[in-house]
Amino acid sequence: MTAYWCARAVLPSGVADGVLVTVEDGRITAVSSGAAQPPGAVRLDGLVLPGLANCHSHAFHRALRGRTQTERGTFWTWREQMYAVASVLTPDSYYRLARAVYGEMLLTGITVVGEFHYLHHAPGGRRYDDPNAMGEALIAAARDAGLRIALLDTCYVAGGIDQPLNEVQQRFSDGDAAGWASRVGRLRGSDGVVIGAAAHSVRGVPADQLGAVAGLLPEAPLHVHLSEQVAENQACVAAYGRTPTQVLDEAGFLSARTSAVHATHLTPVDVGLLGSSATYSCFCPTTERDLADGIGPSVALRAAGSTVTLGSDSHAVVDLFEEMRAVELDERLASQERGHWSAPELLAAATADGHRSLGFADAGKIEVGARADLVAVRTDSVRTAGTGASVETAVFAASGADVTDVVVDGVHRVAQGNHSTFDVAAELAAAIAEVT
C-alpha cells in the first residue's frame, strides 16, 4: 500500500485541501480531505489533478518539430515534410522517438495516449516477419516511458477518394479492410493497452469499406479523422453527393464509442449527427492553428450532444493545459465573446470524458475504484503565482512546465519535473537526429 498526501487536489466533488490518497494494486482505495500528512506518505505540493488523457496522437510527427515553418502553405504542403519522416522509420528508431515522445507527455502530466497508428509496414509497403512490429514498438515505447496506450490501429488503403495510394502510403496500407483487420486480430491488449479500431479518413478508405473498420472491435473504441479540410469535404460531396459525416452515419460508423478527430467544417446535419449518436468530437487546436485548419464548432457540438476531447496530434505543442484553454479561447476568437466554457468543463474534456474515449473508462477521476493517477502542478510559478490554487488557474494560467510530479496506476513517475528512469531531452534529441 502507497499514500500520497496531497496538498491540494480537484476531487469529484470539488477542491479540497489536505487530501490523502491511498493506493493498492494501481487502484485508489481511499481518499480523505482534511488531513495531515502522516508519516510515510509522499507529499504532492501545489494544485494535484487527476491525470490528463492525450487522446489523439502521431507520435512520429513531433520530429518536424521547428521544421516545419520557414515556407508559406497549407496542410498539403506541410503533409509532405510529413511523409519525408515516415518514409525512413524502422520499428526500432520509431521505439526510440514514441518513447521520448511519450516521455514528454509524461513530463506534463499526460497518462495515457491515444496513438492513431498508420504506419504499418516497411517501405514499398513489404511486410515485416512480424505484421504489428511497428504498433508493438507503439506498446513497448509506451510502457517503457510509463503511461498507458490506446493503440488506434488505422486502416488506411486509398491515397484519397477513387485515388491510389503515393510511394510512401504503401506504408500504410494493408490493400484493404479485410487486409488491415487480418492483421489488426493479431494484436493483443492488457492492463494498460487498449487496442482500438480507427479509419483514417474518408479519403483514405472507400465508403464501401468504412462498415467493416466500425464492425472489427465492437466493444473497443473507434476513431476517425473528420473533415479537418474543406477540401476534403468537397471531394467527398463530389464523390458521394454526401458530407463525410453523412457518409459515416450511413456505414454505421457513428456511436457512443466513436471519436471524430478534428470536426472542423461541419454542416448544421453534420453537428446534429455527430450529437444524436453521442460521438465523441475530438479537438486538437494547437495542431488545427499550426496547421491553418480552422477552428471547429465546439459550442455547436456539446449542445448537439457530441463530448469534447482533446489530443496534441502532430505535438507542434506537447501541453494539455494550452489544448484546454485553446477550446474557449478560438471559441472566442470565432464568436467575439467570452465565457463559451467553464475551467472545470475543460477539465473533464482533457481527463475524465478523455480517458473514457480511449477505453479507460476506470481513470481521469481522483475517487475510490478509480486507477490512481495523479498530477501535481505548480501554484507558485511565474505563470501561476498569485492566481490561487484553482481549477481556473489550471486551465487557464498553468502550462505543462509546471508539473512537477506524475503518478501513474500508483507509480511515481515523475518527481520533482524528473523522468524516473531516462533524460527525456535527450532522448528526444537523439531519436529525432536519427529520422531527420
Second form
2 protein chains.
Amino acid sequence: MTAYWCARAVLPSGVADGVLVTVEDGRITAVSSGAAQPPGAVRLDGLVLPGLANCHSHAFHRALRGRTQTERGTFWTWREQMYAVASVLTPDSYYRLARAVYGEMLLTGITVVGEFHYLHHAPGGRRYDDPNAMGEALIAAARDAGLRIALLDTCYVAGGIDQPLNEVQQRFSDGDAAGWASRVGRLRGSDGVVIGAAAHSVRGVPADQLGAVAGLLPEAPLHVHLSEQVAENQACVAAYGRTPTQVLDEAGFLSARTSAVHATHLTPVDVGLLGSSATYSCFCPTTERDLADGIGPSVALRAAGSTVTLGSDSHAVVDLFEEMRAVELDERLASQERGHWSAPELLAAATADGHRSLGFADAGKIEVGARADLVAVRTDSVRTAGTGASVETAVFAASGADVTDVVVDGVHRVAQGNHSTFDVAAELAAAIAEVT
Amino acid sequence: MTAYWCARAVLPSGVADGVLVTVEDGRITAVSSGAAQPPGAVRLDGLVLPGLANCHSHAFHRALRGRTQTERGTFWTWREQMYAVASVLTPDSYYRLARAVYGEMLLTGITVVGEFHYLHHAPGGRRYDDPNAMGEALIAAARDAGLRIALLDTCYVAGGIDQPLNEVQQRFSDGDAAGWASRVGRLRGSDGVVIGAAAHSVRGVPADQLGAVAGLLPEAPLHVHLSEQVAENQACVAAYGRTPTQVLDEAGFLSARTSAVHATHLTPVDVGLLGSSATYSCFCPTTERDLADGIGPSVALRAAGSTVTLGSDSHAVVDLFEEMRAVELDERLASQERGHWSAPELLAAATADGHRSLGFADAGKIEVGARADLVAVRTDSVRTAGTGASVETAVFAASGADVTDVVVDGVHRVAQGNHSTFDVAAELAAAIAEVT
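Could you drop in the structure for the form predicted in complex with a further copy of the same chain? We only have the form predicted on its own so far.
Starting with the chain above, the whole complex follows.
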C-alpha cells in the first residue's frame, strides 16, 4: 500500500485541500480530504489533477517540430515533409523516437496515449518478420516510458478516393480491410494496453470496406480522421454524393465507442449524426492551428450529444493544458463571445472523457476504484501564481512546464519535473537526429 | 567592459555559432562569430535572441488571470471584473503588482514594456498630491524589475461616444485632453524610460480632442486601441459616420510613430489608411483569443505598409513566444493556408520592430551600437529538443519557460531562469492577494 497526500486536488466533487489518496495494486482504495499529511505518505504540492488522456497521437510527427515552418504551403505540402520522416523509420528507430515522445507526454501529465498507428510495414510495403513489429514497438515504447497506450491500429489502403497508394503509403497498406484485420487479429492487449481499431479516413479506406474495420473489434475503441480539410469533403461528396460523416454513418461506423478526430468542417446534418450516435469528437486544436485546418464546431457537437476529447496529434506542441483552453479560446475567436466551455468541462474532456474514449473507463478521476493517476501542477510558478489554485488555474493559466509529479497506475513516474528512468530531452534529440 | 559568449545567436545576418558580444556602458561594442569561448566571458547556452519588446501592457490585468474564466459573458462583462481590480489600486499597491508583473515579463525575455496607462487618479477622480503618482509608480516598477519602459500615458475622458464616465472611469479622466496634456507635460523620460502618449480609443476620447493628444509629444510614440470589438465600430459609425480608423486619420493621429493596438475589425479602406500612414499594428493574439475579439488582418496590414508588433495586453498569458506564433497560427485558422509569416518576420515583430515602435530604435538587434540585450533560450528542453536550434525553434517551439538568461542594457538580470534580485512568483502572489 502507498499513500499520496495532496496539498490540494481536483476530486469529482470539486477542489479539496489535504487530500489523502491510498493506493493498492495501482488502484485508488481510499480518498479523504481535510487530512493532515500522515507519516509515510508521499507529499504532492500544488494542485493535483487526474491523469490526462492524449487521445490522438502520431508519435513520429514530433520529429517535424520546428522543421515544417520554413516554407509557405498547405496541409498537403506539410504532408510531404511528414512522409519524408515516415519513409525512414524502422521498428528500432521508431521505438526510440516514440519512447522519447511518450516521455515528453508523461512529463506534461499525460497518463494514456491513443496512438493512431498506420506505419505498419517496411519500405515498399514489405512485411517485417513480425508483421506487427511497428505496433509492438509502440506498445513497448509506451510501457518503457511509463504510460498506458491504446494502440489504434489503422487501416489505410488507398491513397485517396479511387487513388492508388504512393511510394510512402505502401508502408501503410495491408492491401484491403481483410488483410488489415488478419494482421490486427494477432495483436493482444494487456493491463495498460488496449488494442483499438481505426480507419484512416474516407480517403484512406473505401466506403465499402469501412464496415469491416468497424466490425473487427466490436467492443474496442474505434477511431477515424473526419473532415479535417475542406478538400477531403469535396472529394468525398464528388465520389459518393455524401459527406464523410454520412459515409461513415451508412457504414455503421458511428457509435458510442467511436472517436471522430478533428470533426472540423461539418454540416448541421453531420453534427446531428455524430451527436445522435454519441460519437466522440476528438479535437486537436494546436495541430488544427498548425495545419490551417480551421475551427471545429465544438459547442454544436456538445449540444447534439457528442462528447469532446483532446489530442496533441502532430505534436507541434505537447501540452494538454494548451489544448484544453484552445477549445474555448478558438471558439471565442469564431463566435466573438466568451464562456462556451467551463474549466471543469474542459478538464473532463482531458481526463475522464478522454480515458473512456480510449477504452480506459476506469481512469481519469481521483476516486475509489479508479486507476491511481495523479498529476501535480505548480500553483507557485510565474504562470500560475496569484490565479487562485482553482480548476481555472489548471485550464487557463498552467502549462506542461508546471507539472512536477506524475503518478501512473500508482507508480511515481515523474518527480520534480524529471522522468524517473531517462533523460527525455536528450533522448528526443538523439532519436530525432536519427531520422531527420 | 563585459563579454558574453553565446553558443549560438540570432544576428541580423542569421543564426551564427560561437558569438562573442562585447559590451561597454550598456551598448554592444563588438560582435564576432565562430569564436571559441574566451576566458572571462560570461557563457550563454542555447539560442540567444535580441531582447523582446512587449508593446502593449495593462500591468494590473495580471491580477485577473484565471479569475475571469468562471462565467459566460462578453468583452464587456469581462471589463466589469477588470474595473473591480482597477477600483482598489493605489500607487503603492500598483507599484508592487507592476514590479512583479514586469519581473514575470523579464523572466520570459522581455526587455522593454509599453505600458498603456490610464489609471491616473484616486477613487472618484481625486488627484494625488503628485498627479503623476501612478505613472511614476509604474516607471519605478519597471526600473526595479530591471527592464525598460515606454510609459504610454493615456487620455481617457469619456465613458463611450457621448457617454459620461462611470464611477471607476473617474479614475482615468483628466477632464479633457487639455487637462491630460497639462499633467503629462510634467513627466520626464530618462535612459531606459520613454514618455509616450496615447488615446484610449475613439470611445475614450471625443474625435475633436484626438488632435490635441497626437500633438502633445510630436516625436514620441503614440498609441491607441483600434477596432478591437465590432460594437466599437458600430457606435463610431453611428456617431461620426466614419470608422474608428477614419476618425483617427482625419484627426491626424495616424503616422509612423503611431501604434494601432488590436486593429482587428477593419475595412479595406481602414487597412489602406493604416498602411499608407506607416502606422504600426500591435497585435495581442492571446488576449484577442481570451476576449473573443477575433482575428485581425495581419497579412493585409503588412501588405499595405503597416508593420506588425506584439503585446501581451491583459496578461492572460505573458509569453511573447506564444504571441509570435499566434499571429501565424490564427491567420492559418482564418485562411486555411499555412506560411503567411516566416519565423524571422515574427521574431522581427517581437524585437527590433517592437522596440522601434516604443521609441527605442537602438534596441532589438544583436549588432554594434545597439543596447546590449541578450535572451538565452534553451534548445535542450522537451519543448525544443530536436527542433534544429533555429529561428523556427524560437518562434514555433519554445516558450517563456525555456528562457534561462536575460541581459538588459548589458546587465545580467536573469540567470538559470531566476531573477537576480527578487522571487517573482512569490511577489506576484502577494501583490495579487492585496487587490483581489
